[in-house]
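First comes one chain, alone, set out as structure tokens in the form predicted alone.
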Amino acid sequence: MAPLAMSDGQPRSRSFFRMNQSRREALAAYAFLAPNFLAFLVLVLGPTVFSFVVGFTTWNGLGMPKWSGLQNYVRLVKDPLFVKAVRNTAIYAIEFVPLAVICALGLALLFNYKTIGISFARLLFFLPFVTDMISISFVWMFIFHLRFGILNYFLSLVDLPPQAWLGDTKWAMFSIVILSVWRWMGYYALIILASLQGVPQELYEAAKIDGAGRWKSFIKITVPLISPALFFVVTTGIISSFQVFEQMYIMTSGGPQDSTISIAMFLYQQGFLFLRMGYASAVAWVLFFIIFIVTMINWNVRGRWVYEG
């Protein structure tokens, strides 16, 4: 009887461990996905959850965190410097996004003309985007320099007084906006250009036959058909403007009189200068929810101006 039992069990064991083609493919797929999944857990999800928990503690980054509940968030609401940082960031976004979109749209219309050297011109305007922001900030510091800046030199040619572009509360934020627009407009222009080149020329010919001029064709044909690209540019511009940090840190360090301190710079100061990691984590999550809410509002109103036909 014992040999019979062994003979009955062996086929069952082999059939249990036998793997068909679909199961082998699934296992191979899981094996390829495992490194990325582990990296996501360790490098993205793990730090995100840790940051969220730390936001409810008092921690200097060295010892053990102490649970403080909502104290960090209550403190943020009462912190005048944080309120000023939120206001400065909003002002930056309101100035940057429209200027960047308008300049990028104008560049895209110029790039759409087929002429000699147009590819080289596109490359020149795209180079600032791939150049390090810190290097760009140092260059623009010399441009805005009170005594030796080229901008004040041009003002002197027309008998205008020099301006302390980075040292005056009236001009500091706008000067940083100009730098940011100069850096981003080439990248945004190429995105809009790709959409422009997809507009059927037959529509312009039909509009011309109907007596429509260039401006009317631009408003009625071009803008609606490239509105998805404009929506992408506006959305990414809003997100990047709320995360602005490098140019303000290098050029003004948040001054003068905290007129250019942003939320990201405030977060950096609290976390890495004052070692208030719990407070900085709370700032990070407030910044996340601000970006999320603004993006959702923009997403929900897209149906009013974005053509999706």
Contents of the next structure:
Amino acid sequence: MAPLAMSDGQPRSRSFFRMNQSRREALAAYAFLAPNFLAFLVLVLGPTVFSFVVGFTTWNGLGMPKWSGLQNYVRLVKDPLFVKAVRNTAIYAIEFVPLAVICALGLALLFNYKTIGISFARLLFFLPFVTDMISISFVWMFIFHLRFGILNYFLSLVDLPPQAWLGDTKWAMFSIVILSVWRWMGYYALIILASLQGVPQELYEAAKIDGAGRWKSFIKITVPLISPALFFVVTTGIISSFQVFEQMYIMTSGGPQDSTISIAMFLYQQGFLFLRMGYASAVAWVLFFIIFIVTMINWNVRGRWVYEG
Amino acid sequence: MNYATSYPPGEQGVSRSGRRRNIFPAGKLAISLLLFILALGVSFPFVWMIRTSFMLPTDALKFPPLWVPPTFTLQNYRNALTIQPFARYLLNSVFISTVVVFAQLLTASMGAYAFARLKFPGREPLFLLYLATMMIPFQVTLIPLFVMVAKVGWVDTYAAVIVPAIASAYLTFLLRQFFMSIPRELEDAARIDGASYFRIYATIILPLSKPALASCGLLSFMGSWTNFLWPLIVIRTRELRPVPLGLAALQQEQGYTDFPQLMAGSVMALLPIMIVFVFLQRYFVQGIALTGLKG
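Right, and the form predicted in complex with its partner chain of this protein, after the form predicted alone?
Full complex below, order starting with the chain above.
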């Protein structure tokens, strides 16, 4: 092999010159990867393994962790507050995901029309997505307020009684869902829109010739062709749902009567308020396990409804 | 997938759209009207926030609500800035987010280059490992990271917020996908001229990836600016708080909820990120295409 002059004409040691091409490439690759991999090892992989081990111990974060086997997990299953947190989070996901996806699909279909101010409209609907949760949680708290809230004012206009939205076990979770749908639908809509714009128009023309109506071509052509985008939106929606935290932390602190305590919030309380690090780590792994299972189910039913052309 | 071909709201899809051409003006008008009404509804919380932030508490808490504020006041902003060091919070957030963005882009792009372009033993399994960790929720690493930060003595420092944010398997993945779409011929020419791998990375790959880097930078900026849970855990001193934490403190340390003042705080918290968004929205949208279309 001919020793190529390396970069910048810098002198290289003889052994480096002798190195064959693939060795040199591998060395360069490791050098490039080093900072990234170091961070990954220390900040992601290491902590993940550590967390898994701590989940089997009793530990207050100081001192030495005490091995306790499966005790944390057994206790979790019996902890009524945790069971409630899992239920609440599931309710949140079941309400949020379909609502957000349907709203986003509707918006995407509207966005697909070329009308005046369409790009401005898209921008406007996307705006909630770039907000931080804390600010907008305060804004919605004010909107939902029992006495001064504009929502109750709108209700009074149509002669409906005022509701204590965030203070009522019946409404609190749904109020949070409304905020989340408002925040995410514009983002989801743009993802679906991107896919919608890739649908070949000839298909619609052909369907029309065959006498298919708008609804039929929507169900038979549009939905299958944008199903990968829908799948992506559903998947990310589910994953983010199970990690929901800030909205509850600010708007309800988990109340009323623990009706809005989420898994992430339960974890925060156990780990950082009560310093039960082992217990909280077990919660984190249950959370991972739930997300994993749901994603797997989602992935497996994929073949039934997602069209991969 | 190459995002250049799937840039969503670009106008390239318009001309070949038969459906849009067939719309009658009346239908078009109806759709415009519908969009307009929906847009009003969606932007209402922002309007309400801004309105309330300029009102005296007595006016803001009237029921039925006053649509037009009878008096215009800056008092809420003044209060928010004096009760809490809100200007300091903004500076903290700007500093933290800027450092995080550059650190993430540097490490992610270097790693992505290795994954996308260089052959080395262990590449595939390592990449799979990166992918696998992307499924693990942040909550899993929360406690170990906190323990580590505490052990190093970083609790209550900027480093505690910045350093753990540097690792991003996600950005590494996104940039790798993008780098893969850059034609190899460009590199081969440089290679024949004797350019080093670093030269290729710095003078060919990075300049060609500016839009992708901008999109990823924005994603990372947003993530950093809006991060709440992590600073909540590692920051104790008020002087070190980033904006979301300071905003939460504005309510919690007051003991009661002063909505006009909170709205003023929210406006100040949202303004920087909104400005960034409005100016760089193109890259946000590209970022969506980049993230959304891998499936």
